[in-house]
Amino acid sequence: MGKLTLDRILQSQGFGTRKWCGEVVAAGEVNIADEIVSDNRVFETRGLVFGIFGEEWIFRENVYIALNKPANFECSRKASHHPGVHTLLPEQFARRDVQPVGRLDHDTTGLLLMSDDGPFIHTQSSPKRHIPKVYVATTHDPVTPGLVASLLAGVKLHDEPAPLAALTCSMVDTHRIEIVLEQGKYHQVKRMLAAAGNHCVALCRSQIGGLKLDGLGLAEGEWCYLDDAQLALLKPD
């Protein structure tokens, strides 16, 4: 963004109206290099480092996070059963209009990326990418070889014009199954596995291309800021 005005800098990183953040500063709230500033000064946006309220923010264009998503929380800013997953974000990530890329269900857990830049969200979500996503499913009936023959072969879901295959599938355990797909069809995992004749009881999203999540350190419910290395490994091949 270059250089901007100190109340415009805070308008962008969501704390508020620019009426609002200019009040702030004239308060002494903000303070830049262990100064308070008061004085609605211009700033270089670069790797500007400032405090508000007592706490430290670095300046962002744009946010890329990821979070490690509990059950029973909402892909969706106007949730209707559950709360949202912005609930468990800083309230400026709402103001800056944070979302998520794609979506996981309301029972599904793991991996969600979020972001406010618009075209990283539609280039992550197109199918076009081919990003495969790596999903942990505990069954209701026991797994069997057959099972994950089915699901390697391709099943027929309802209104696909194609059997759906997954890229890759293997057995974890007697009653978990690690499924890698691409395609991103609505209840994919949950309508493949009923299709190959078992039922979905749980589901975790464990990886996104290279970005595993047992990497990122998150108990769940928190999340981190995706670093440039980190947003490398969510390219395909």
The other form holds:
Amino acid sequence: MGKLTLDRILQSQGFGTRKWCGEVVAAGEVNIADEIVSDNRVFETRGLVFGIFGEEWIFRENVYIALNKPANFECSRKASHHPGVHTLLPEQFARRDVQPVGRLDHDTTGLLLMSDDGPFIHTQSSPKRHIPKVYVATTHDPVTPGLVASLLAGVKLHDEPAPLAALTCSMVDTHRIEIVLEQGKYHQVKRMLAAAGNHCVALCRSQIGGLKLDGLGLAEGEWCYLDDAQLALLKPD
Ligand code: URA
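Same protein, the form predicted together with uracil this time rather than the form predicted alone?
Let us now look at the entire complex, which starts with that chain.
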């Protein structure tokens, strides 16, 4: 973004309208390098760290976030039956249009990526990208070798022209199965389990590409920024 006036910097980070951000600057609520900056000076945005309302904020041109999604939150922008996942993030992020990368069902938990980088969201959610996603499903009936074999061989879903198969699939314990998918069709795991004769009672996404939820140390409902090394794990091999 290069150099910007302080009001535009605050606006770009989702603090509010340019007018409101200008008033915050004039009120002496912003400091840079321990100096209160109340005139609307220009700053280089790269590497900029500022304080606002007593809190430190690092300038980010775009944000890339991993959220450990709890159940009963919707990914949709106009959430209707449950609160939206954006309510789990600082309000600045909704103002800068941070959105989920793809969708998880309201009752699915686990790793959800979010960003305000349109091209990143588009590429990352493209079906052509073939990024494996790992799900752990809890099943109503016991997991059997036959269930694993069916999911590996492919099951026919009624609105899909060809059977869909898991990339890999293995039993975790009597009622849990790990399923790795490259596609992201609507309710895919639940529908595949139903087509294979079982029923999904709980679903958690544990990994996207090489990025594992476990390695992020996030409790349910918590989020973190992703750094370049973590983002590199989201690329196909
Ligand atoms: N498959 C499903 O059935 N639901 C999800 O949320 C994700 C994958």
